[in-house]
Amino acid sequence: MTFGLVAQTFVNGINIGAMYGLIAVGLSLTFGVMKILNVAHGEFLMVGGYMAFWLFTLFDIDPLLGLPLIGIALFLLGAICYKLLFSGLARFHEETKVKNTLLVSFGLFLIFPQVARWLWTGDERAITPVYSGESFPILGVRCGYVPLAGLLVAVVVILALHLLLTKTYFGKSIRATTENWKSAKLMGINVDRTYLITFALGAALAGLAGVLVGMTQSVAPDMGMQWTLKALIVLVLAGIGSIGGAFFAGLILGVVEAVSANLPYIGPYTVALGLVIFLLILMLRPQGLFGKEG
């Protein structure tokens, strides 16, 4: 491969990796704090993508300008789902909680695509603003406006989340609840509200990722599972509860997939490569690249 092709592949990998990282951060937040294994996490991404498509086609709202609206809508949707389905399981023993939330979220995984087909039919939808497909050269590498905007959005959102978790009282309550929710409750922290907002934030992050996916690829009712699998792979790659690590692990996975797609013998099996990485990390470093042992 020439230098130009390597550089272009690297840029493409970072662009897709930013979306991997953004959706994985949402899953890492809910699982790391609450031990809720939400296999319908990708369905929130799908809903966010379709909402951006609706705003763009019906109201001519640019998807990037519509990000705050979609973030709020998915936050509310996540809060409703948590209150109705997960709140009763929040204080179960960790092992029991994982098993039961897995079953409940699997029900959401079955319901959401059916609702999407009823609202938007089964056709794939793409969000195509006027600048879609446009790019500019940097040192011989073409950088698309849409992927670059997606990368910037992902970085800004992750930085904002980092500040929320490290510089605010609510962030401290999240970290305290993660360590021991019973002790946190004795210290005056509203554990129920912390869990609800945490789950809703995870859904909102997935919805924002859905907007970026709709602008760079397409949105379909059955797309949720493939993105949930990517998020799980990144979660294991980074380590449970590592928010910043999940974003960087997403970038790593995106670059690895982009490079492998151009290799002669590995290219046809790029989709399986992520699962291979998943198994290797579980066997060789179960705490992940950025997680702490124990």
Contents of the next structure:
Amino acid sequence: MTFGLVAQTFVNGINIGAMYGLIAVGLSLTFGVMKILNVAHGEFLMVGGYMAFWLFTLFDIDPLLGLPLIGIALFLLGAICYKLLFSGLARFHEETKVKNTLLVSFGLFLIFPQVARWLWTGDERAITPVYSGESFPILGVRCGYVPLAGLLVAVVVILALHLLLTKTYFGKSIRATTENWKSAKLMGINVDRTYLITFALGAALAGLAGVLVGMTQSVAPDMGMQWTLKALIVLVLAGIGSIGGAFFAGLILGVVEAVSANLPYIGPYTVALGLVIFLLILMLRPQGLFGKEG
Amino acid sequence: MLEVNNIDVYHGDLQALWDVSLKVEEGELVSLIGANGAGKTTAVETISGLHTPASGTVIFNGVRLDKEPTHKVVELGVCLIPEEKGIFPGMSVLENLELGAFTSESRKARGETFEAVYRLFPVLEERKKQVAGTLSGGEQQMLAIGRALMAKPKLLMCDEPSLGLAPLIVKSIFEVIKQINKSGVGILLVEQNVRAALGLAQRAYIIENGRVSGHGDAKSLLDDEKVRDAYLGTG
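What would you give as the form predicted together with its partner chain, now that the form predicted on its own is on the page?
Complete assembly follows, chain above in first position.
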């Protein structure tokens, strides 16, 4: 491979990896804080993508400008889903809770695509603002405006999340709940409310990622599970509960996929490669690359 | 100040407490003693709102606690230091203390309370940047007490503060609890170390198999033949 191709592959990998990171961070948050494995995480992403599509085609709102609106809408959708479906399960013991919430989120995974098919038909949709195909060169590498914007959005959102979790009282209460929910209650933290907001925050992050996916690739009713799986791979790669780790693991997966797609023999099996990494990490380093031992 | 009236508490189908009643008056240091598994922890956790009694009432300064969630109980001024200490191991000492002052009222006053807690435990100030999980057992207990004080409690419940600590550290922990009580905070002390608990407390309740089997003046319980037989091993 020439230098140009290698560099181009890296840039592409980082761009898509930032999206993986953004998706995984949301999943990591709900799993870390609540021990809810939200299989329908990718469905929230799908809804976010379609909302951006609607805003763009019906109201002519630029998808990047629509991001805050979509974040808020998905936050509310997540809050409603949590309140109606998950909050009743929160008081169970951990094992029962993990099983039951898994079933409920599988239910959501079945319902959301049906509703989407009804609202938007089964066609693949792409969000294509005028600048979507354009790119600029740096050092002989083409860098698209849209992927670059996606990378920036992902970095800003994850930095903001990091600051929220480490600098504010509310963020600290989220981390405290993750570490020891009983003790968090004894500090006077309303743990039920923390759960609600965390779940909604996870949905909002997925929605934002959905906009980026809609801009760089496309949205379709059945797209959710594919992204949930990616997020799971990244989560296992990073280790549970590490926000920065999830982001970097996303970048790693993005680059590995982009590079392998250009290699002979391995190229066609890029998607499977992610799952191989998933298995290898589970076998060799179950706490993840950035997770704490034990 | 605190009145527990005839509570029955279940863990699922298993009844853990039968008809338990106890009282802590303003500024009093009361001890709850009994063997392992007698129901002492269940009793204080019920007061904190972690369990809901099937019958009976818990009243604190005229307010019913037994239907309130734990975070409301803390807001009203009742704090529990749980048996396993419950520190947040991955967060710094400072963050642990900050979380102690989570309720809005204690948060406003946290500048002063920080000073008071650091005065009581200078080691916490030295180690405020350190991750709490790396503290020694005794330091973790100090952190747990300091964190509870950050909430400015009116009633502090300590569940087995001596558990797993070296005798010398136990002595200093008990000394601190006595000081806290002298500053006007009511204390409900759960202990298996019956001799030490009775030495510290003004009054005590004995719990046996989920029932209160006796209560009275700590001094007279120390001299009581049955108590000496069962708990002090001096027969």
